[in-house]
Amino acid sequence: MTIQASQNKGWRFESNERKYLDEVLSSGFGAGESGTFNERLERMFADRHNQQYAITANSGTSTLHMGLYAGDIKAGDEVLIPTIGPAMTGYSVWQAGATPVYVDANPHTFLMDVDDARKKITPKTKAIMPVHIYGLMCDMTAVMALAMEFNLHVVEDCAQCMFAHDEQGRLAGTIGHVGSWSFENSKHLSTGDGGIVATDDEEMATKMRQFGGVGFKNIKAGSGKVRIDRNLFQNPNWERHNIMAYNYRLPELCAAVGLAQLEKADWLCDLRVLMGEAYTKAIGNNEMLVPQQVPAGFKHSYYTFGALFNPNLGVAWEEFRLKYMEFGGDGIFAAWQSVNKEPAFKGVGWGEVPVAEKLQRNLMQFTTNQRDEAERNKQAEILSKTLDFFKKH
């Protein structure tokens, strides 16, 4: 798909977006004959993955919630989580009335330190949800062989990652059991706000959809309907709801603003792609910027490009901030606090993770959401030029 990047903030947003928007008000929010726009941005989504089965949901926090519903985890069990990577991990552990487990980081990749995983697993761990961090993916090689080895339920949080892939070619979020994507704002594919879930397990997906929809239990798999017969939905004695359940559902004008996204999907994140390499060019041999390792055969999405500031060399992490906006760079924002260290977290869950607290300190993340080849080559300017700088003072 060619689509040209216009000047304004909604550039993003210039393709079928507002027709579709258009047609679900014009509707009154009915289905059209092709059906409603949630159902058309499922069945596009779950094709997109190879998956039998995708649900939306109205956040990403939520789909994990359901996704670790779809495991049947609950009080008592333990999950583990790493530590670098947004609090929501840690919180839908909590929402499942869960216990959630630190788990270290890779120093290179940032991303989950399996065999630290390993380590914390008690009789009471039943889930692991690995966390593909900045738009890579973990290496689910030796996730998938640790759940097996102990009976684990695997919940992908792909939030940040959007057609990334690993050394054999699986895309993020098709590996585990349940795959989880987040449609905020500010990534790859954007609703406002929203999520999804994608699955090849029916039972899995029916769990999902009825968790998430307020327990109607006609929910189906593969259909949130639930006025299938009027006859039937009309009658005074027809039992509306099985389990207690959550309204997770995703409001159809944001479902309408995700199906324009998705048939744009290649081209928003291919914009990503060409900015984490500029970006890596710019860095080249500079010890002050180590950038995220990328394994041999694995192809990284760039939600945004992370790399580790080496705070030896006599320049403050803040101070080469503060000169790379000088220098008219678009910012560059730190690492979230380790889940561990939130203070909402104090005394909820355990786990020393060491290299992740050391790492949360000097990650740098600079954005990946450039427009077009001028505004790529501008900030990857800047961050040369910013390099320049201190490597000459």
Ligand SMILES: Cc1ncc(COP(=O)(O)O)c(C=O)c1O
Given for the second form:
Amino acid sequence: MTIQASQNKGWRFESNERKYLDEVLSSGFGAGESGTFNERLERMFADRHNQQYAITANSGTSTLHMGLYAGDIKAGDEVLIPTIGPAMTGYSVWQAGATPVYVDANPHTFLMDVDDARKKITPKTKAIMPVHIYGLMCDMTAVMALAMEFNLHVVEDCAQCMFAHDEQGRLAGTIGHVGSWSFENSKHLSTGDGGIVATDDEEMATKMRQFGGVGFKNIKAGSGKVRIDRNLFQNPNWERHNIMAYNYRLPELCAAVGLAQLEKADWLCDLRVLMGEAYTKAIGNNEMLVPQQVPAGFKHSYYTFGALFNPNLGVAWEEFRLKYMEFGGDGIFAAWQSVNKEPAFKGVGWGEVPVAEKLQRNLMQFTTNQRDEAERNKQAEILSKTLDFFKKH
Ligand SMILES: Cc1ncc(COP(=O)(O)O)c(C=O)c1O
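Return one more block: the form predicted in complex with the named molecule, after the form predicted alone shown previously.
Next comes the full complex, and the chain you just saw is listed first.
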């Protein structure tokens, strides 16, 4: 009975996950011939993104903090962030001791409005954090032009974005100084909780690995190994730490699951894209719901399917959601509060975001983690049925 239930709920973890977990335990957390699972996951992730370095961490919030540290972001600095999206972006800026500056959203793509970012630049602005919300990349050409002009550090938050690309075919997370991903359970790839950063810059990679690796001075860009020379390491005079730091390391058990997930990443990501496309088709040109606009040439990775609900047609947001669920839909999530509106951020940061606040009230997020065509068809048909229902009433 238990096995049946877990097989059902754990369908994303039925390849090498258990085998690798077993290898970790059997090895007593030692490294196998191909290195530790953290090393293998990092290497494969860096290769897939054509980046020199990848560094695992215990969450996608930790990786954002590491990414800001790579750019020396500190107290007194300002960091431009969007407000459509989880508060973790804001938290990471606060963790760095810096001030979040809230940037408004594009009403069609729901992503950071780079023109508004430009208006909010001050002498204190040191970094910008484009967040590829719902799995669609921001306009990185505009972000990088702004960053070049004002010498800003760029951390791409790809927590929701895996293997998406822009009109030039550039992969998410490979354009800014640092790309940051989350392996939290709802994400394209999951280790339960976890994250990873990627960069081409050796100095930044070293800084991030040390910062998340409790400041061991032996840590290098490409390796977290701290016991380089036994005779030095076991000597009472040996000094280990050269910076104040955090323990953001990803446990080996999680890395084992992560490697198995990355091995089948294309399949996991394609499932989400297929669901996103099915919802888009189900909506067609319906004026009640307008999908997130995908610019020409961009590939969306559909962490979730985001659409803007039109509240001016006599149907309330809540009423639409209830009907969708009554027809068997598996839920519609509202967008998170605009970050600046979360009680925790009261008095923290500055910047008006009227477009984002209006969008937030009307956005709908549909699930894209269906396991097969039957499940996808079911959700898409329920969405069509819900739209038809309100058209007729
Ligand atoms: C856009 C975005 N940034 C950051 C995070 C933080 O990731 P984590 O939950 O792994 O800390 C998340 C996910 O939760 C996210 O969706």
